[in-house]
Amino acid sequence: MGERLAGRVGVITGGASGIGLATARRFVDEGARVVLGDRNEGLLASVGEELGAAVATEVIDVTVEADVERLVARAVSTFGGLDLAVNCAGLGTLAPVSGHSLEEWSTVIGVCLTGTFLSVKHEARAMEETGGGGAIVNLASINAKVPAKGMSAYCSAKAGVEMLTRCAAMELGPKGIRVAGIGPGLVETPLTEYARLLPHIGQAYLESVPLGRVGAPDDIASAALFLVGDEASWVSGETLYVDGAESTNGYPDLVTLAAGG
């Protein structure tokens, strides 16, 4: 147990697994208190119980903003303000930019950008509204500047998230609030378990590693510790990348691999 965080309290969205899970169970362990949100209320539950009073739990989808206000407000009305949030929801598709579903199309940037706009809006209210400052770490990719064959929602959303990261940072600076980024590489979660599952792009991603493997959950909470923490006091507007080098390789032609090639 750590004393990093202590006395301050924090939201995370996409926090019931991958790395919002890690991130909230590194916070807690330096001492925060935290209020989870995500869409799947099982492992939520299960989270509660493991992490116990240092956390709440609220149900919520980061495209719906009364959910987003709900979540935050949580945080205010149980552990007495905000001073903390790192903003982990998201997802992907795999569809050619020449086929690709508008359905598809907005339902992940309605995920990943919006969300995450909703996201800051309203925790930065929050934090403005106490005057104490705070700190928003918003989870991009490092496809927000490698482009991916069939990833253009995602590659689209993620360098939506850096440049929206850079804005409110700009924004929000002047009232003591500062705004970064992550950008991970390929990071063993739920959502990339495909690359498990196929080991033809299990193996094509760890070639693409000059560190020789993929990232694990804890990798970015250490990140996300840092950028939140007093040893970060001067980084905002920034996304730190942390992928093993992999940006400088370009990205697997996913395309091609789930094709069989």
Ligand SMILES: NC(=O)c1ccc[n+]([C@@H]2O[C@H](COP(=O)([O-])OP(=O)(O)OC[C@H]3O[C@@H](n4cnc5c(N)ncnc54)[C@H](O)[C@@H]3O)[C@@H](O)[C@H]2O)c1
The other form holds:
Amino acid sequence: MGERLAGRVGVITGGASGIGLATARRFVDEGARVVLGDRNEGLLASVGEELGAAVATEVIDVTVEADVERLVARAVSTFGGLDLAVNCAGLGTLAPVSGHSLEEWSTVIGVCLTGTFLSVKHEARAMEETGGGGAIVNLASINAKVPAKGMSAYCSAKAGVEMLTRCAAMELGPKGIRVAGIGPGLVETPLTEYARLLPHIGQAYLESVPLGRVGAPDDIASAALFLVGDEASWVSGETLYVDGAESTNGYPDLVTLAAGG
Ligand SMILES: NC(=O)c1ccc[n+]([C@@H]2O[C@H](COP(=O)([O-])OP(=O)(O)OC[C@H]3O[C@@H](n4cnc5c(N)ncnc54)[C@H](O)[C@@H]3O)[C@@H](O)[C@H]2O)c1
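Next up, can you give the form predicted together with the ligand of this protein, since the form predicted on its own came first?
Up next: the whole complex, starting with the chain shown before.
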């Protein structure tokens, strides 16, 4: 237990799993009270039970503006304000650009980019209203700058998230609100289960990481804790790549590997 976030109130989207869940545990451990938003009702309920009174939960879809407003309003009504936010809700697909359905493209852009926009919009409004400033962290990916075969929608969405972070930081800085990003490399979460189920894909990822291991959700939670905390009080607009130097290498060719190559 620490006190780095004592007295602070946060929201975390995608807080029921993976990176969002690890971040929630870390923030609560450091004294914060947090509202977790996720569309997975079952997982959210068990996380709420695990973390107890320091946590409230809202079943939300980040692509629905009224849901995001409700999530942010819950932080104010239950815990009295909003100081911190980490926007983790995300998903991906695998399809070559010439065969990508518009529906899947729109889903990925909708959740990863539009969902992050809606989150930043309402989190910033709540922080502006309380007048005390705040810190917002958006989950991008190494795919914001490293292209990957079969992942055009995800890469485009994450590049958009990185630019959204810069634009929001520019606009919100005068109000004392910092906006930063995290660009993880491969982290072991339910999102990347395919890399554990298909060992040749897992091996290809491992070989692309100069530091010789893939990431754990706690690696990203540590970066989020730094970015929302006082030690980062002059950090805004940047996306911090937390990837074991994976982004210095090309991305594994998932299309060929998934086909058994
Ligand atoms: N795991 C990795 O290797 C990795 C790498 C780079 C970036 N990221 C990014 O980190 C973030 C978290 O990913 P993760 O690995 O923890 O994945 P995860 O699947 O474990 O968690 C994502 C959570 O987002 C929720 N979610 C998805 N769509 C939603 C929606 N429309 N509304 C509300 N909630 C929704 C899911 O229910 C899930 O609980 C994502 O933005 C992802 O793109 C992950």
